[in-house]
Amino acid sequence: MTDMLDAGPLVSWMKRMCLSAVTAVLACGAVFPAAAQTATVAVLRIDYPSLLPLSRLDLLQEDRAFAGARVATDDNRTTGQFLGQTHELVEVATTPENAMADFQALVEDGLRLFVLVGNSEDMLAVADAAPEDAVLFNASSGDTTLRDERCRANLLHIAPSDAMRADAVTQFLVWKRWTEWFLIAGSNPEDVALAEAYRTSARKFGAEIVEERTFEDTGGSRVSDSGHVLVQTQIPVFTQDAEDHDVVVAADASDVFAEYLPYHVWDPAPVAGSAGLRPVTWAPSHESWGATQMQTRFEDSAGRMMDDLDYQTWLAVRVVGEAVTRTGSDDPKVLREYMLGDEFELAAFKGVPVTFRDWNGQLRQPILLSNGRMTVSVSPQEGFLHQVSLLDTLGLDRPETECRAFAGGN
């Protein structure tokens, strides 16, 4: 059968495509290295002890961050065959106990791009500890004095900061005139953290928090068979006489109590915050500017539907891959300047390319609101105004920040 047919036409064909590609390549801007180059990146996930989350539907996957690294990984791969780049991934899942161990062996095998998955102090501990040319990349900390007075130059941010979270959540609740807000937060540190958060984004764009509450944590499970029993008889007694307000406000970083917020307060009153309308990078149910075929894709790859950290991690290796194609070089300083420089943007499924700020590595990105089931807007909303982006309209604006550790910082 082979004999019979006529290979002229399929050789020709299949040259066409691979000049095609090439093209597309080189339109894009790719850059031809003189030499072959490899970038391979490290994603160090650090697991602490947790409890079972609130609801089934989040449960701890076992490839979490993994499998959104895999599928970037991939992508990188597609464009790297045809400029003789390689993309290599390393996964390695560790303690807080083996953290740093763990990190240094990667260091002395030559590793100098790394993703982090861990908390806020083990990220700084991890930077302060790298050698000067590497280049780590945050992807699940929104620890928010991390892009501020704590921040370190060697540290880019892919998870946007609690402050971005929250101004994405407040321009919507403002754009509706939602401007009253009863504001419940945890006991736990983080969830502080969040609720300062909160606070100063109503200052920002004019909300007023007409009480404050706290849901103290008092340890132990949090899920039982007679869960909702107990629900349905003390939300409605804790939420009990509060100020007249438009909108309840859950600042539960912890995962808590914030789920079972929604029906349950005394007032008729929507949720927004860490329950009902919550501020997301990614959501198995946004499908708009292509982003249907990346969740086939990661569907595809991992069986099941992608989320915010699996979105952060891909974003972080697509982050790098681009650099790579633009710089031709797999060299981390010569990464990270074009990371931070104004010819850097990267598609991310969001309707605008994301870009990072130069004043303290963070990456401005939209943020989408979901109800869990649909996406119901996108932030920066309509009439929110900036000189120069309106991405710069949610988080630490350039004259906001204390960082100094970025050749763009005041």
Second form
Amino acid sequence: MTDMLDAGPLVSWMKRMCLSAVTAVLACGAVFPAAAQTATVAVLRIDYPSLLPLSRLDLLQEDRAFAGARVATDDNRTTGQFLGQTHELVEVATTPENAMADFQALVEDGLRLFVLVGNSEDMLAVADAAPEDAVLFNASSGDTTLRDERCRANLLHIAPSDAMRADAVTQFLVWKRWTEWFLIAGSNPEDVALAEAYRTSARKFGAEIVEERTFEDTGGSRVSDSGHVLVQTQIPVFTQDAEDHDVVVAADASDVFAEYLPYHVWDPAPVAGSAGLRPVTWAPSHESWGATQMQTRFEDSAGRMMDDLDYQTWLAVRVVGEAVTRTGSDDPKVLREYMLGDEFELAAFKGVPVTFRDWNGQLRQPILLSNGRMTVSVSPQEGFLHQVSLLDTLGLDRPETECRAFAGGN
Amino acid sequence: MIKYLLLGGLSVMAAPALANNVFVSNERGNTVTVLDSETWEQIAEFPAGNRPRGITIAPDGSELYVCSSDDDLVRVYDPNTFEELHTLPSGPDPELFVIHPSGNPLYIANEDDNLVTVVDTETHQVLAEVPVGVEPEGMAISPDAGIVINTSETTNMAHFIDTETYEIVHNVLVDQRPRYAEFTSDGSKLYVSAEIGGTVSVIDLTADAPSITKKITFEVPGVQPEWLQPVGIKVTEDASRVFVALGPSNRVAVIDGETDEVLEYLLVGQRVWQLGFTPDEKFLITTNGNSNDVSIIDVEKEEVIKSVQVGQQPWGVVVAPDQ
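Hand over the structure of the form predicted in complex with the partner chain; the form predicted on its own is what we had up.
Below is the entire complex, every chain and molecule, led by the chain shown above.
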């Protein structure tokens, strides 16, 4: 076993060396131990200029996204060794300016399986430039339009849509009978879109937005010494004289104000959405359904705790691994067909199998509701029924989507 | 009767001759509850380390083994006095194990290390570590003791390990998150439950290589299919009946061992996890993690006759052999 594990990085290094030149790919083939299939996944991470987060707990990690993909590749390798299948990982961190060129270089190197970490515009550009036989996985963007009128047949969504996350929160609030909402939205376009997701969700499940305000992003530094003193006077004033409400729902995709709301809002109401009770795919505190094993495996590998993005890249690479295991193929077309088919299902530490919606390529999955310290609940909530899958109570359902790029579409 | 003499104070109780001690590990309570299989009364509850899960007993009833998952070791108890005798090295986070029919060695699944650890129960030494798939869990040993099965929850395989060479000789891909494996007593069939896949794979062992001949699926009107999550399995000695614990659906499926068709579903306590027979197979005990009790099933009548409160979050169960 030791030999096998040691061989992993070596093979990976050799592979990367081979990939560095197009012509070398074929020549290098003979170097590798005979394997029935080799699946190589490239994680393309686009790093944008960003401000410091409001909370130090959200500081960007150097190995973000890659760390999850590494653990998944190790998982896939462990399984692959019993089947004569090889799994490789290529990691590329790039800038918005260089993203397309780096993507093209990977394509030239023969890669066809991509996990994308970036915003929706860049993801669409890459998807539209991809060769016909490539399969791409969106591991980061919640932009609901990518699952709707702007969907692409070659782009599958591991990250849940904003609509799914909003519905996860709404179901819990409705289950609690907290149906009168004070919605506070940021002023940036992503915040506006997120607020719209909450409005749609409120209509869908019967909650009422009784008060709505916009928190203007006026810039300025994120952190200042004794900043809490100012926050303690500003937020109560900002939230004063709202209509009677059960809960404050924050739509702050830009991380400008939501973290300031809990305890500072004028009326004694809980906060949900972008702060307080947050809809997440993963939290370092999640322990149910064997998740503790995943946490320890990740922490041993990365030397830090696992977050949402790590989970989503882990899941993307595991989806590929599972499809390779079951189909005995490394052909992206075969893998995509299997993933979108009835046979595909994957255990992902959420208590139920995750599967793909064959009408827009979105992975069905439960959403954790975390207070940052504990998993408070998991949606879908009891009592929200669906004729196909309870998970389809979250996000765009088949009749609602404008997506027509998939065989299972309308 | 010897055990009651050893217990001293308890010897005044009129104990029926055929009673066996039933040991239930309580995952959250950090204890083992002891029940009397005749009266179903609680005899004792004793501390069993941190997060006791897998539990088994030596074939001659001389030692009780408990996986203390959060202590990263196996604790060994005297099944009569409930005193801790010693511990065994297990590798990290032991969850389930199986004991050789001779009483030695013990084969332990280490969830965090992708290993099966083989431990000598007499010398307390680790004899071997066998690399398996990701998140090893279920363990079973063939009746002739030639093969140990390990199921790996993320790799989704049943690994067949040769007990002489400690080499993996076969891998059978099953459905998502395989939790438990159980042989028929003649060694001709192996049942493997897949918790998230919602199936039990029936693996035929009579040919040169093992192969899946059937996948048993479950359906209960009014119960969401997602909740039908097979975990623990027990097969009667004559292989006529297979019982499968179905987790959060609070049901135990009764399966015809000939046809492998589900005959009926018995309603038990909440989140039913593992199962254990009394040695005479008159009763099957189910651990119900979310209702803190065990259900007692009359095997012949295929009826739940009783539920008995135990410690917090009962996980595993084993019944002492006749003495």
